[in-house]
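Only one chain is shown below, in C-alpha cells, and it's the form predicted alone.
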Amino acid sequence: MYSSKISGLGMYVPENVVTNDDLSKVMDTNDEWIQERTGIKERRHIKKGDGNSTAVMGVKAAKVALERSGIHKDNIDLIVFATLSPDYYFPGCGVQVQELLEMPNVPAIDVRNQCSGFVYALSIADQYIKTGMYTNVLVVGSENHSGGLDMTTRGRSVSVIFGDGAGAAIVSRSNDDSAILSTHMHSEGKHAKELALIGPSTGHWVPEIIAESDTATDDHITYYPYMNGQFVFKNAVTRFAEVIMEGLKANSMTPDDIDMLIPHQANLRIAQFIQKKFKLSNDRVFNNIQKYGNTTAASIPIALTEAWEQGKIQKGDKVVLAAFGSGFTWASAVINW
C-alpha cells in the first residue's frame, strides 16, 4: 500500500475586508460583542463585480498549490471539491474547476460536509492514493458565505461569523517519511437541524421560501442559515477532543507529540478550549479566525497554508487537523509533515 503527502498548499481570499465596525452600520451589533463571543475582528466578502465565486476562488487557490508542488496540472488524476456554497445547486464546483483549469476529462468529486468538508476530502484523496489508483489529487475547500447571509439584526448571530475564501492542497504519492498517517470521520444526523439551511431545497423550494423568508417556522425553514449556537458549541468541544484523541491513539501518540494543531476556524473560544484541554502552548496551535471569520470548508486549508507560509510547520512535524460542524459531522487527520 502506498502513502500520501501534501506536496503543495495555496489559498485565496477576496480583497474586500469587512470589519466588525462595518457590520455595526447594517445591524445592531458592535466590535466588542462580536470579539467577545467569537474572537473575530474582520472577515473577507466577495464584492459585486470582483469576478469571484466559489469555484473561481477555488481555482485561484489551486493554481498557487500547483505551482508550489511543482506538479503540472496535466498530472492531476482527480479533483475533490468541498463546499456548502456551490455556484449552482447542481452540478457541483468540481467540474467548474476542471473546466477553468483546462484539465480534460479529469474526474471530479464534490463533498458536502460543511465545516468538516476539507478533512473528509483529504481522507478521500488519501485513500485513492493509498490504493494505488491515483498519484496526484487536487483537494479544494472554498466558500462564498456572503451571498447567502441575512445581513440584518435578525441574522446577526450567524452572519457576523462567516467569511469568504478558498484553500487548496495537492495530495501526492509519498516517496519518503512525509505522510498522512491516518484520518478519522464521524457523523450524527439527529442534530442536523441545529446548524442548517433547510431551504431552498427540493422539499421547500424558492417561491415558498421567498413568501416566508421574514419568519422561520418551528422547523427553522428559512431562506437563511440557522444555528443553535450554544448547542453547537457544547457538541463541538466534545467531538473535537474525541476525534483528536482518536487520531493520536491510532498512531500511538499523545498530545505532547503534537507540533501543530490546525483546528477548524469556527469560533476562537472553541479552539482556546481545546488548546487548554490538551495543554498546548500558543506556538502549537494556529488560529486565523480573527482575520477571516469562519470560512467553513476553506478554513483548515487557509489556516494550514498560512501556518506553513509563516514557517510554523517544518518537515518532520506532527500536524493534526480537526473539524466539527453541520451534520453534525466531525473529523481529524494526523500528518507527518
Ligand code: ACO
Given for the second form:
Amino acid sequence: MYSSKISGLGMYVPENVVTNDDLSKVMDTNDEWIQERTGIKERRHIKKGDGNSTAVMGVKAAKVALERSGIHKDNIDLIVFATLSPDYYFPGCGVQVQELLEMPNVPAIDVRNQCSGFVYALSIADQYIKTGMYTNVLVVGSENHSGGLDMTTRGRSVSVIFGDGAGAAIVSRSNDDSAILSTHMHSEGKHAKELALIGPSTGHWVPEIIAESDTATDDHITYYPYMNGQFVFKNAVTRFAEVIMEGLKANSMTPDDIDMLIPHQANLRIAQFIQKKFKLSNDRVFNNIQKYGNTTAASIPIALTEAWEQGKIQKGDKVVLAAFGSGFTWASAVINW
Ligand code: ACO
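Shown: the form predicted alone; wanted: the form predicted together with acetyl coenzyme *A (ACO):
Let's see the whole complex now, leading with the same chain.
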C-alpha cells in the first residue's frame, strides 16, 4: 500500500472586492450585523465580462498548484473537481479543466458535496494513490456563488455569507513520512432541504419554475439557495467536533497533537467554537473568512494555501482539515505534512 501527500497548493480569487458596505447599498443589511454574526468583512465576486467561471478559476488555481509541485501536467493521472456551482448543469467542470489545461483524455470526476466537497475529493485522490492505481491527482475546489445568489433583502441571510474563488492541490504518491494519514466522511440526507437549492432540477424543471415565478411568494423561490441558518449552525458545531475527534482517534492522537486546524470557512463563530472546545491557541487555527466569505468547496484549499504561503505549516506538522455543509455532509482529513 502506498501513501499520498499534498505536493503543491494554489488558489485564485477574482479581483473584484465586495465589502459589507457595498452589500448594504443593494439590500437591507449592514457591516455591523455581518461582522458580528459571521466575521466576514469582504468577499470576492466575479465581475461580468472578467472571463472567470467556476472552471476557469479552478484552472487558474490548478496552474499555481502544478507549478509549485514541480509536477508537469502530463504526469497528472486524474482530475477530481468539487463544486456546488458548476458552469453547466451537465457535464461537470472536471472535463472543462481537462480541456483548458490540455491534458489529453485524463479522467475527470466531479464531486457534489458542497462545503465538504474538497475533503471528499481529497479522500478520493488518496484512495486512488494508496491502491497504486494513480501517482498524481489534481484536486480542485471552486465556486461561483455570486452567479446564483438573491442579491435583494429577501436573500440577505444567505447572500452576505458566500464568496467566489478556487483552490487546488496536487496529491502525489509519497516517498517519505509526509502523508494523508486518514480521511473520514459522513452524510445525513434527512436534512437535505435545510440547506439547498431545489431547482432547476429534474424534480423541479424550468417551465415549472417560470409558471411559479408569476405567483411566487417570498417563501417559494426555489432557484435561490435556502438555508435554515440556526439549524445548520447547531449541526455544524456538533459534527465538526465529532469528525475531528474521529480522525484524531484513528491516528491515536488528541487535540493537543494538532499543529494546524483548517476548518471550512463557514462562519467565524463556528471556527471559534471549535477552537475553544479543543483549547487550541490562535496560531493553531487558520481563518480567512474575513477576506473571502464562505467559498464552500474552495474554502479549505484557499485557507490551506494561504496558511502554507505564510509559513504557518511546516514539514512534519499535524494538519487537520474539517468541513460541514449542505447534505448534510461532513468530513475530516488528518495529514502529516
Ligand atoms: N443583515 C441584517 N439582518 C439580517 C441579515 C442580514 N444580512 N440576515 C438576516 N437578518 C436578520 C433576520 O431577518 C433576523 O431578523 P428578526 O430577528 O427580526 O427576524 C435576524 O437578523 C436574525 O436572523 P438569524 O437568521 O436568526 O441570524 P443568525 O444569528 O442565525 O445568523 C447565520 C445567521 C449567519 C446564517 C448563521 O445562522 C449561520 O452562520 N449559520 C450556519 C451557516 C453554515 O455553517 N452553513 C454551512 C455551510 S454552507 C454550505 O454548505 C453551502
